[in-house]
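The chain below stands alone and is given as structure tokens, in the form predicted on its own.
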Amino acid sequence: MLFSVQDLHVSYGSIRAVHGVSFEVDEGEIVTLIGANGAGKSTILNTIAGLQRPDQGEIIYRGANLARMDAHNVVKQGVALVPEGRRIFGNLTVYENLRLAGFQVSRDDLEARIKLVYSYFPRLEERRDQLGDTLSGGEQQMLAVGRALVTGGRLMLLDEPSMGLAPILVQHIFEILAEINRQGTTILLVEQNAHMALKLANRGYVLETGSVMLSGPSKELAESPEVQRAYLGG
């Protein structure tokens, strides 16, 4: 196993947000976690980046607890992530955006990432010096993932990546994140389109107020009445 979440508690405030989430995430697989809005998933990604600190519970990814670590030693262990939202640097290139988020590599490791990047998203290389604002939507979560790829995380956290994409963007972006994954990349997916996210993960768990209420193979939860009533329209 490469990564677990082990009976987490997670609150903001007096408001509890998550409440004793277990799964487990093996190596080369793509899980994703499934639920409507405020079931939790958001705030899971962000505890296991070390941007919110859980109340208790372990995140253990190659042996090390990251439970409590601060976000760069997470990143340094090799876990990356894609926030929701993009939340890229307007201000900075695309090539910018890139080089910094390279900040703890070496430059040669960084400039081959980067070409890495661009082989995967070569309107990127066309946008080198376009100023992130600039960017249209799909463009913008295109260097989301660029800047995770820099990083040489092994576990990419991914929250949210086809929100406000149009659906021929969305097909591409799945498409890319699932041949990142067929290269070696860990896969830990947050995604509002229940039916894309069970199509490309390999298993899935369905988050209720903050729990877990079912998990599966994605084809199973796929053909689940319960999930098809719920998330997929049926």
Ligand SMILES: Nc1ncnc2c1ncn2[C@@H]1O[C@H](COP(=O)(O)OP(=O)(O)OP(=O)(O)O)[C@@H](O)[C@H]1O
Contents of the next structure:
Amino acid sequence: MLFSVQDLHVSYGSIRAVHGVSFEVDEGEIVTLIGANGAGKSTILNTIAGLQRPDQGEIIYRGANLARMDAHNVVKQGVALVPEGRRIFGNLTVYENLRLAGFQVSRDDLEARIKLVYSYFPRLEERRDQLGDTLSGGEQQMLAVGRALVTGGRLMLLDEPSMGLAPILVQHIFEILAEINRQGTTILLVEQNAHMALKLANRGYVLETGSVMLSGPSKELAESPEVQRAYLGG
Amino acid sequence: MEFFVQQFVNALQLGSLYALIALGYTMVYGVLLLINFAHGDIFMVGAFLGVFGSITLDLPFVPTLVLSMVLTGLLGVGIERVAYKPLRQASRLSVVITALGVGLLLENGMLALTGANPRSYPQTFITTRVYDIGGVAISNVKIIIIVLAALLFAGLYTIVQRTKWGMAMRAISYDKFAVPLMGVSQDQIISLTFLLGTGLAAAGGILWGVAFPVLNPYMGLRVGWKAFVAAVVGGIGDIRGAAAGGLLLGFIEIFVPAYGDSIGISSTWRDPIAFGLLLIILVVRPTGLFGVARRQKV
Ligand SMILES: Nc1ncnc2c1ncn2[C@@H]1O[C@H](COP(=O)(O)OP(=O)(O)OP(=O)(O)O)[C@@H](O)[C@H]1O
Ligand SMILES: [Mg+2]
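If the one shown is the form predicted on its own, what is the structure of the form predicted together with the named molecule?
Entire complex below, previous chain first.
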């Protein structure tokens, strides 16, 4: 098992956002967590990334427990979060955003990875000296994914990459994610857009108010009546 | 004409000194949204470490300058770790009060250590020479101060604009949340910011002591406040703004008394006029010369 979360509990003060969530991701898989507003999806990803401390539970990646690790050390382990809302540094250029993501990366690896990012997203190369603030939403999402690649993440966590983007752009970005996955990056994708997520992912977990309600291969989930009713407007 | 050139050089000298000190305020504000009210007193410590280097250790100018910058820089890092870091989640007011407390501690600590008599550097620290440049007499001290300040600023600007450390500093000032996700330790960047900012204040302190050789433990109060105002007028958070604000203040402070008499303004009006002009700039441009409106962050 490449990655597993066991019995995770996270709270904000007295608000218990996640209670007892467990799931697993195998090497090379694309796994999705789907759930409505406030289900606890971002809390789970932020906790994995080390931005939030869990009350309880284990987060195991390649045998190491990430549960008490600082965020910048989680990155060193090879786990990269593409956060909700993209969080591009608007006062830095596209190149500087990528350069910064390579903070812990050697000079040679850095140039190679930035080249790789430009090959997935040629738009970013055209815009390399433009400030992050001036990019469109889609370009910002590409840059956010690009930064995660530059950190050297072998497990990429994506928090609602489709948020606020036109369907055609979402389509495009998901195709690139599939390609990134084929090249060896494991993906854990959080989405409200269950339709797109289940099409891309091998397996999925359905999250409701801080707990896993359902899980299984994407096809089965897409056909299950609960998912149809709650997330696919069926 | 000769008078004008001399005043121009004086203004550049004073402005460069304000700028060196203003940089520390602006850098710390940029990464922490904290106004380090102890910064003026850190400047004072830097100046006194110059006394320690030049008199106690009998070192020449450059080693003394480097020694003071390094030690003061480490002091700044230490102050952040001990006094400010535990308050990262605390209210603004507690941090401001803590900073003022640190300042008092430094002033009174220095008073206890060195006594109330003003200090100065030895005559041999920089041997004064006066050059005749196109008929205008200019001392080497002024040239050294202006050139050194410009070099230090250029060095800092290069770090901030060109290195990954500088990118991290700018990134923190934009959005703290995502910085650790880039593999960057926020604590490290904050320490670096204090190291650079207080190191520059130390350089300012020593150069100040060379230009105006009366050092006392309270010298940081007035100078610190003025440099802070310069940082705000320049646009706090932007290092070009700190440089511009410092120079502007230097020019106003020199030129008002230099030419005020001839139009009937007494030189006691220097400070009111200087701050009045700066206030007008802030009314016209509330974010300062180089400032951009900050997005309200939660
Ligand atoms: N910083 C916070 N302080 C207090 N409560 C929070 C905080 N962040 C999230 N919560 C609460 O925790 C719960 C889970 O929130 P979370 O953001 O993880 O949900 P989500 O599934 O990502 O939702 P969305 O689809 O809207 O992004 C919600 O009830 C939310 O109100
Ligand atoms: Mg969310």
